[in-house]
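One chain comes next, on its own, written out as structure tokens in the form predicted alone.
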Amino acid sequence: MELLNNHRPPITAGLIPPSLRDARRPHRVLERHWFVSRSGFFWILLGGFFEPFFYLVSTQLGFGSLIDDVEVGGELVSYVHFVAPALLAASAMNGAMYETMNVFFRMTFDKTYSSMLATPMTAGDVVLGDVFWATIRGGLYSAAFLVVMAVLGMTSSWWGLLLLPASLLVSFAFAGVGMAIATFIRSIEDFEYVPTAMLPMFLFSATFFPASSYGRFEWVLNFSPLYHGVALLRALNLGQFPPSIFTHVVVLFALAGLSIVLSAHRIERALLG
């Protein structure tokens, strides 16, 4: 008796699936992405720079300097202040999530992930290479958003150092959620049901307003993944560090977690049976 005990197997065993405990080579699935990508490269990171570039100084010249300072943890910050790592995490969501909607087309017509799985790769090692490079993008907008930050004046703290690691983060979240949503697109017109998400969760996840004017129904933002991005940037460009900033790098964590085992459980059942 003593024996079996001592080869039962963990708890989570029959919760991870094996080909992603057997992982060893996402590696190779981040230097295919490269080979095939790298010429459009600089476009990319061309784009991750215009886009933060008109957001901030749209914000900063525009309705920026029409609106009052916001209390945030007790302090007064420019409403400038305010946005900017809102839309930073905002910025690292949307890189991860549309880098991630390519899953479709590598399963459906690409056929990529039927030759990855072909040779000793692991269905495991697709999905943590495809979610490596997915935040790989989303980091690379979040730097250039970042800069454009510095730039302008938009950082508040030397604690926004910190915002580079904690956008890669959010955009690791981000792409194990778009990792999973991906394996459940049928067709091309599922597209659209993405953008009609991720369009109210960016303007009703305390973006442009104070958590506080929710009013009673202010403990709904916890339910948004992209609120506890803002929450968390917006604390570290100010320099503050309430009780609730490491529930949030939790809830990040637990989201990316729970969205790569579901990945991979769907990867590997629709394409090994």
Contents of the next structure:
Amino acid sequence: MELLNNHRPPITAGLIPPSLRDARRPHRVLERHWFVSRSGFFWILLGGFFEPFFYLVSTQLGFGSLIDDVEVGGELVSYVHFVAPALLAASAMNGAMYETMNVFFRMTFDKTYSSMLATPMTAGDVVLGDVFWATIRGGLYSAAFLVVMAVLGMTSSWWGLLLLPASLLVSFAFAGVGMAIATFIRSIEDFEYVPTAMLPMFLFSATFFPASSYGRFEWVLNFSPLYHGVALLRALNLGQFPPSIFTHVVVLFALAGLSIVLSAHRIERALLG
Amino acid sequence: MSGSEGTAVITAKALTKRFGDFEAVKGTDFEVRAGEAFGFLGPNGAGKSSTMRMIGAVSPVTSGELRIFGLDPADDGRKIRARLGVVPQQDELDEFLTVKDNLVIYGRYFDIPLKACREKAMELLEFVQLADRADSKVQPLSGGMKRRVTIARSLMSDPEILLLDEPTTGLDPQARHVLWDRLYRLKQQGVTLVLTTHYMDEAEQLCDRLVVMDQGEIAAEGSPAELIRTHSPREVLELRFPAGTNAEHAPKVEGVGARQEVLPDRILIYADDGEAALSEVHRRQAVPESALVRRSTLEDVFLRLTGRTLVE
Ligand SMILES: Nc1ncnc2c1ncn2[C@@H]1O[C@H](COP(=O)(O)OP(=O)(O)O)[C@@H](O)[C@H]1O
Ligand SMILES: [Mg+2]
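Next up, the form predicted in complex with the partner chain in place of the form predicted alone?
Shown next: the complete complex, the earlier chain at its head.
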């Protein structure tokens, strides 16, 4: 960005708030969170490991034997292979979203951001730092999930390794969304709306049924952010690369980008009045 | 270090802060010089914190001109903040970290190497006499201790200017004196102090120069002694009459001094010679329940300039 910027402001100048352009220290936010959580980190990871374990084992024992194979991109796969990557996407989403709900407290009661903003840090640092932190947390959950999937034989091939960067992207997108949502939360009561919105998204993102079963409403799926994660991970797990995965990647990046810009505006408005 | 000859490190011209329709700072002019202790004295709502936050480059200037180290906070906020130490009105310590880690992490926000942060943190905790609490969490500390941790934290980056918003409000007298002593030492080391207060004794103790602020405006400016000399006779005679009869006695003592103020609980008579004024009151056969002669203070200056008291 700096290289392009000779005297003329870059085209993006109007879109990207100055606090983001001036962000140089998002890693300091990570450092602060690491200081806070390092003592309990092992337990967080362990929790992140058991949750998918129970999910996947129950899927395998339960639906796996009851439900017929499903067609994905012209390939017939077992239901377990169909559902596991979708659950991985949901886990990447949940890990990131739940972490970003802390943003509300850091903005208000804890005053974490206020004291950061009195230093050379900017609102952009704060937003990027917290989005990265939530992405890492979601990513660690995904990694644990992926290990369980591999051990239970739910990855199809070595293509499964691509699921890690892809689920990091899902975490990144939802870390952004979660951060932006958290900046709109006015009081603790508002938190109740978050799971209310997340549950239908979890159920209706081609998670448990193939997209084709949505019939003439299939296009609606495109409006579910999670669907793009599910479809991406499902294709990659089978080593399929249809052109649509490009769309999914772009949508997820766009979601993260827009959320980050919006969050920076919100934080500035709330704390730098 | 003598501050009065220092170069200007902060200048404000017609500095204005508006929140919606409400004007919290109404076109103030002031200048802070390197090495001095500069104060904003005023009651709650005067616009002190709004001013401090603009200087701290965390609140945009609505209009007027503000320069800190010659830089405009609208363009160079990061550079300005890198050279400031900030003690906000409310302590914003990190409750999830120990006292020492609060300082260490704060130093990291300024890109100071971790090892240097650890050393500096211990050194500063010594300075504020809290080294023995280094590994304690923040929450159990007393108000005065938290204030000292916040001051130590603000010094992690060796700031050239220290902004202190009501450094001792809510502290007991002993805790205040400890803090004043530390601030005085910082000034001796050459740190420019900018502080707000609604305690006239704090302003008199700490400030080389100050502005009296009320309702977003600056009412007067000068050293504490200058302000008192210019705006108030040397002494004050305080008279207390039986409850509710102050107003009734006021005409009787009218003209005894250079000026008088009738407050709900007492009458203040300003005169260069307080004892002589008291004799005159007795000669007029006004019988107060109690009478007290004292020197004029900044409180009297404030009353004179605004018609109101500093602390309600
Ligand atoms: N963020 C804000 N929004 C609206 N009004 C504010 C805001 N901050 C301060 N004010 C108002 O501005 C006035 C000055 O406040 P402040 O600068 O905090 O005064 P002081 O620090 O001298 O007590 C007060 O009337 C206060 O209510
Ligand atoms: Mg204030």
